[in-house]
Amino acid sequence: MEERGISKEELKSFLKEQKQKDLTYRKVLSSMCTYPHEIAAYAHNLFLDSNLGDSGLFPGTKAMEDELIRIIGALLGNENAHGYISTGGTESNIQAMRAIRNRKRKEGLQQMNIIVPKTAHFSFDKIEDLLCLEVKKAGLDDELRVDVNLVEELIDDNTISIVGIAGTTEFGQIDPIKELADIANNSDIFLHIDAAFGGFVIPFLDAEYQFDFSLDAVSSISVDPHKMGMSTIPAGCILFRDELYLADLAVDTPYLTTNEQCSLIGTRSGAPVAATYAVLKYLGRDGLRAIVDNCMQLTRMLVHGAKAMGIYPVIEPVMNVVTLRFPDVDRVAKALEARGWRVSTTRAPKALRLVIMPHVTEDTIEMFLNDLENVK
């Protein structure tokens, strides 16, 4: 650091250089994210000083988190449901693993262990590293869901929990949530759901799915508004059925405005909090409904496209996840990149990855299968 600062115009030149080194959202069909809704953008902007790690100071933004739990879980089956907004998936699974391995190591037990599906995100791999968890992973059926009879195999006396998606991130698919709620209750075993995707996407889809609170042995689920909630960066949420598992991430905050704190982080910026609250008061479940038709259209005409270019996808589209299948994957997505696409792909079975998002429009899904047509 200089000992004198330069000029705030010399700053800002500067910072607009960088921004335009990023890649904008317009070719990007690799991504999850998506550009926030004016009106998030707005009130992250406004709340930008409030500090949800010491909430005594800051009561509107709580009032507002307190009744973003009781929207977001009315949505997922549940408006009694209790939780906060996380920085993302990843700290709603670490936080949700974390619950149930503190009440079971209060209860004596030492090795531990969770089951989740092949397909589960690299957020399960840091939580084996990060709580001393065994991590079983479940093998897939043949339409990439989690096998559930592979699940009852792998559970023994020590298995605490086991995990079901509710939109894979590669593939876009749906767990059997219910069976698995089945075995969860024969077995009285925590069950958590990670519907960090599917969670804004689901519940307007036109085929139902049971996948939420709605199904009694469901005891957790974390879902990110910051993908299809249309919300600023970062903006999950972690949810639990029971209050008494924010007890047992509990630790003691004396000199706060707060006794005790539940979340994994200290400082908690109220920002993207009013963000979600903004954009999910403004839009209501109309609007996200339209946002989730716009982009399942955009997902049906991309595989219909791509369908009669002799191109098939390994699974039919559940949401708006698409894989391609291609002799060599790699290949196309290297000379679809060299056309300035960003594009992703699968590990097994590989194929190409397309993830149509809010900010894909009719006239992207053409000139991509339009590229997509010469580098084939």
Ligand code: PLP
Given for the second form:
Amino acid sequence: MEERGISKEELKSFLKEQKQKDLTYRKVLSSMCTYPHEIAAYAHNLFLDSNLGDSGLFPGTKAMEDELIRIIGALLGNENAHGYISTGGTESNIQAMRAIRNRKRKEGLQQMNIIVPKTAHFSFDKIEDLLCLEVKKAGLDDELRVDVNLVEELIDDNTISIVGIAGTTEFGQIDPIKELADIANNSDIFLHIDAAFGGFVIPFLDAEYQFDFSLDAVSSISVDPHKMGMSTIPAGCILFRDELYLADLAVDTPYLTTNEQCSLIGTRSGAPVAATYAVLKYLGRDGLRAIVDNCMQLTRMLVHGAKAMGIYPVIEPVMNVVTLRFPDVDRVAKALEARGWRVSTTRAPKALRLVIMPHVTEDTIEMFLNDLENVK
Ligand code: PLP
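Please show me the structure of the same protein in the form predicted in complex with the ligand, now that we have looked at it in the form predicted on its own.
Now the full complex is given, and it begins with the chain already shown.
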């Protein structure tokens, strides 16, 4: 750091320059994030100094967090769920697995494992490392949902949790959560649902899926307001059916205004909490449904246009994620990048992956299809 600070003007012009180097979301089809809703941005800025790590100082923000847990819980089948606003799907998944690991450790279990689908987000690789749990990966069926028979085969005496994904990162697929719930019920095993992406999509789809607390065996859910919930980054949410799991996460907090803390991080911004509260209250279920409807309509438009060129999806999209097959997908991805698009590819089966987030418009899809026609 320099001895003397620089002028505001100089700094502002530098910041503008840096901002211009960042991409806008205009041609980004690879991300599960989007522009936050303007009401979320407004609320975020109003609560920049709020720290929920010491929530006794910020009772206004804390009340919004408590209400949010009720609102998001109700959306996912249980308005009496318990939890907190995390930094995202990674923290929520870590905390769910840490809660059941701590519970089982207290019961005397030493070597523990969890079973996740092969399509699980890489946060489970971090979990394996951080929590010293073996993560067993179950194979998939033809539609890229976890194969429940393979899950059942992997269960042993040291299995402490099964994980189902409601909206897989790569394919946007929903695992057969009802079948996983039956297995969890019969084996008396904790069932965590990773709905980081799907939690704000599935309740608003035309088709109905059982994936949330309305299934008795579902113990916890991750759901991210900073993905399809139109909030600011970082906003995730971890929900537990049973309040005691929060106690399994708690540590004593001497010298703060509260006696204990169950979040993974200490100092915790209240700004994304205010942002999430504001946008969910402002949009309501109708507003979120309209956003999902629009994304799904554009998803269908994209798939229709691709099929007309003889390009087919790996699975018919269940939500607003499209994966397209090409014999030489890396070449296609590179050619699209050269035209300014940001796309990604899946691992297995290898395909072009496109996420149709709320920043995507009809014009975007038309432009994209036009470029696809030229590079395919
Ligand atoms: N779980 C799923 C299904 C995801 O798609 C993602 C991110 O894309 C995560 C977890 C991790 O979320 P975050 O990056 O917010 O930590």
